[in-house]
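Presented below, as structure tokens, is a lone chain in the form predicted alone.
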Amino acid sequence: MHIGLVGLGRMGNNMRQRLRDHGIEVTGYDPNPAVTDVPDLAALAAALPTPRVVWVMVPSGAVTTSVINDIAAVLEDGDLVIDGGNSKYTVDKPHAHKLGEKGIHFADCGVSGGVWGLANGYGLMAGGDKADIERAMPVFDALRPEGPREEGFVHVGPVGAGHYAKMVHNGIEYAQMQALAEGYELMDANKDLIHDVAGVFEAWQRGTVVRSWLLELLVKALKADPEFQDIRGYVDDSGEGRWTIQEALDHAVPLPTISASIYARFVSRQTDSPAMKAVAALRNQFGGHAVKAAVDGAGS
């Protein structure tokens, strides 16, 4: 098989190699030249075998849009763009409908692995039609995690359905990620007692009913840096968590753990604390997504 890839950032150009070694032909298209196998849209298209596969790789909102509304003017009808960034769920049905309107179809797919899933795998969540999701199904098998497909991929419902499944995933990883990082603070504020508390979090990661991956990074988070100083109490928020609570306002479903999580992380934006420090810290190990630095290795 042989697809085209848009956008070689961090997560398109870790794609790009898993498929590879997995025996998926990808032409990779960026708008740096350094990374790029093509110099443009039009040249991606001419690369690829008829009716093309297009993964769309590249950061939600107005970038999405504006690569969906170019990709429209290069592909044809029969040929399937799959948007694998984080978008949300409800431009999803306007941007098939442009597609559409030239007989491209669309389906959507949320992706969890961050930069570990170029050797791990990552969970795919897709929504769309079934004979476009089964059309696609050689590259979704790449890009899960080896074992049963139903431990890593699942087909969710109708456009837009894998992105919402997505979301409602990160805003589940905010609250997870918040109650660690509250453990890891407690414990070191009762230094008298918790001599280890770096090796409590390692002792907990076999037998224990809190173990999980999460829990795997912040260990090795804390291997890394014990007292977190050379990083910012600082966690920014990229959508998800937001919007996970919106829908929950909208459908009157409570979910005070969720909410809880991402207005700790608007308070970690006004004072340095312990807890957003181990917060940021699991963000830079699951994702590399960057932090800020400590002033002079005080974190302050």
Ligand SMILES: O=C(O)[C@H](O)[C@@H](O)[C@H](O)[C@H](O)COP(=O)(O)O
Second form
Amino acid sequence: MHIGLVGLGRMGNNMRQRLRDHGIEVTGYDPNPAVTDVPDLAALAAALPTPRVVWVMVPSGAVTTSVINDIAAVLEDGDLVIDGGNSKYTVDKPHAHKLGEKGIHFADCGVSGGVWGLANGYGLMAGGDKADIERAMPVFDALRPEGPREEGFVHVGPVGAGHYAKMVHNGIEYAQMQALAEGYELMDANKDLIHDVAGVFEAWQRGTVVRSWLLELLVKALKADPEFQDIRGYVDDSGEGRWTIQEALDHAVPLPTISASIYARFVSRQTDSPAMKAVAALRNQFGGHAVKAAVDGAGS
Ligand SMILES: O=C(O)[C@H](O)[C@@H](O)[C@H](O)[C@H](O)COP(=O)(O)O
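Having looked at the form predicted alone, could you now put up the form predicted in complex with this ligand?
Okay, now the whole complex, with that chain kicking things off.
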């Protein structure tokens, strides 16, 4: 099989390599001349056998939408586009519609595994028509981890379902990381009793109920920098957690743990808390309780 791959950044570049390692011919396009195989999307389309399969692996949001529009211009009736980025599931139907105007098929695929996917394979969650998913199965099989297909790949449902599953996956990811991190902070605050915090996490890797890949990665990170001295406690997010909570609100489904984990990230970005300033001011107003002076330059 020979496919096109648009986007050869951290994820796409590794995916091109894994696909090639597993016998899939790949022609990649990226605006970066250092990594691209072809000069533009028209050349990509010309290089592929028809009907074409093109995997899109670019940042979610405006970049994905613009690539979908550009690719619609160079592909034809019967071709298939798969969005493997972290798109919000609500954009999948409009993208499918745009491509569908020319008879181009669309599928979405949540991809998990990060930079480790090249060696370990990627967890895949696909959405789309059965025939389209089956057509791309050699690609999914090359990307997913070795072992039973159903343990590393799922056809979740129609267009949008793959990205929906990835959104929920990431909500869970936030909460699991937050729980591990809170356990770390508590033990680290009690070093008289817990002499080797990293050692405790290390010993949890086999046999315990909380053994997991994230735990293993925490052990790795602690071994590299036991007190995280070189890392500021500031955490970004790329949207998946927020979308998970928005869905929960729309369906009145309680997600207290996932919600708390995204709010913890927001707190991490503040040098001082406007809300806690207000609490301190109110406590001072009604009870005369002392407030601390603002730290220079510490707004919010
Ligand atoms: O499963 C994965 O491989 C990760 O979830 C991956 O997709 C990415 O690292 C996240 O998008 C980070 O998400 P945040 O930037 O929101 O933490």
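In this text, rigid core is short for the largest set of C-alphas that superpose within 1.5 Å between two forms. Numbering follows the first chain given and starts at 1. Everything numeric in this text was worked out from a predicted model, so none of it was measured.
Undergrad: Please state whether R20 has a C-alpha shift of 2 Å or more between the two forms, with the rigid core used for the fit.
TA: Comparing forms between the two forms, the R20 CA shifts below 2 Å.
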